[in-house]
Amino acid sequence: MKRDSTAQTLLVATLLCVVCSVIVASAAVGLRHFQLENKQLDQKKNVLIAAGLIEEGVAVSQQEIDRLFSEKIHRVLINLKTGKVVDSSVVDVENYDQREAASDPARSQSIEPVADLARIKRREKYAFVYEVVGAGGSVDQLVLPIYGKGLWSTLYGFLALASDGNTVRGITFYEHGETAGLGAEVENPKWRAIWPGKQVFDESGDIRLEVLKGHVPPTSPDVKYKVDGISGATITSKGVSQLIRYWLGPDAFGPFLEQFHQQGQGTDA
């Protein structure tokens, strides 16, 4: 076979791709362990931000969010249909993945178009709740996952409510795909400082939250279930709205909210 023939030119492409696939592949499974260690750190940092137990833009070790997550939260996997805790006997909770699990149809269940508030199509059948303990051991905080769509993207995040389950700790989102300066102001300290102190539900048990489009008037007698919107960013603002009236809706965590206000829980605003 000539050097410089096709079929040689086309015998070293076809090693070349080899070898590389071999490396990629390789590099792809020997850095899997970190990748997950990475990701589980950065939901950890989230929840703890949410509640605010640490502060945004400051450093902090894998240590301390270790520390702090282990002393701070407890973390239940609930069935989202009854609201009940889901025994490990069931469900692997250790490994459960909430986001595999969603795309999976044999964990996950379709949503009808109507109820689908945060254009998610499926949901997962259980979804952890992580609970913030004070002194006692008593529940100070419940800190929920929710996502949903903006304008690009799915946002994921957390939802920080005191134990009142009602009124607004704090709120991060911590991956989505919005424009930069634009929806992808949801991840502005300054938009999310906004919420501590807002109310979900109001006297008939009616979810009011929501981001307005513009700023919301202080002088308004709703003004505490408003949020500001994202200037320039109206479709991601609803859709804030709409997945947080979904995942505290009836159809998610709105059976497990229910029975903790009856379990006697809920009185600290």
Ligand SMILES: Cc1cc2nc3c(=O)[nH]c(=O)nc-3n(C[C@H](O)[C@H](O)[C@H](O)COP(=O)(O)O)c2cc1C
Given for the second form:
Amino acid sequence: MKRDSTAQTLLVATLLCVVCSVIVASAAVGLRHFQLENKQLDQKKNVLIAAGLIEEGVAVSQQEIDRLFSEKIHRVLINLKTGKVVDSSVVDVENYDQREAASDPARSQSIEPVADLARIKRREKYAFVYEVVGAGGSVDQLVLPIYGKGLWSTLYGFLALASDGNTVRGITFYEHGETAGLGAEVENPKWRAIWPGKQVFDESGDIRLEVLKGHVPPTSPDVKYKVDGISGATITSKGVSQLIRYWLGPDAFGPFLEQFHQQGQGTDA
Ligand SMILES: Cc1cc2nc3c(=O)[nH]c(=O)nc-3n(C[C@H](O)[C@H](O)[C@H](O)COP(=O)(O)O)c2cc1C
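The structure above corresponds to the form predicted alone; please provide the structure of the form predicted in complex with this ligand.
Starting with the chain above, the whole complex follows.
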């Protein structure tokens, strides 16, 4: 075959494509393990930030995150319908991937449009709850995974509640695709600093916590339930209100929180 023939050019181009695809595919497979590890580490870090156990922006080593997480956090898997803890006889708790379960028809259930406040269409049957263990082994806080649609994307985060199951201790969003400077301000520590101390439920047990459009008037009698909106990002702000309303409501963590209020959690055999 001539060096500058069409056949030779095609052969070289094909070989180059094959070699490059093999390199890219091997890199993707080889790095998958590290990506997963990094993702898990990021989640642990966000649970700790939501609970106020590490400060955002301060460099914390992987070892320190692992140490704090294993010392302070007790992760339990909840059957959302019953609100009870499930153990490994029911689900492989250690390897349970909540995100994957949410899109698996066998491990999730569809949500009626009228009840789908978070606009997620399906929700997993089992969800993790991260209990922050205080002195003497009591549950000091609950960190709940929350997610739902903003304007462009699904926002994933954690909401930390005090041991009354009502007072917010912190909120984080660790994954979303909202616009930088607008919806992405959900990550801004200044906005998130408004949340601690807010109340979720009123005396009748109704969910009142919400993000307003604009500022909360300081004299408003409802100031303990209301959070300032993110300016120019009313749709993302509304999404945050709605996803909280969904996840703390009767179709998600409601049964668990109700039992937690009453007597602490039970177990699903
Ligand atoms: C390029 C572009 C990106 C936007 N990104 C967001 C966003 O991430 N979140 C959001 O709520 N609104 C976003 N908006 C604005 C919305 O379209 C809408 O105008 C806004 O949510 C209304 O909020 P406001 O009443 O506070 O202005 C974006 C607008 C443009 C033009």
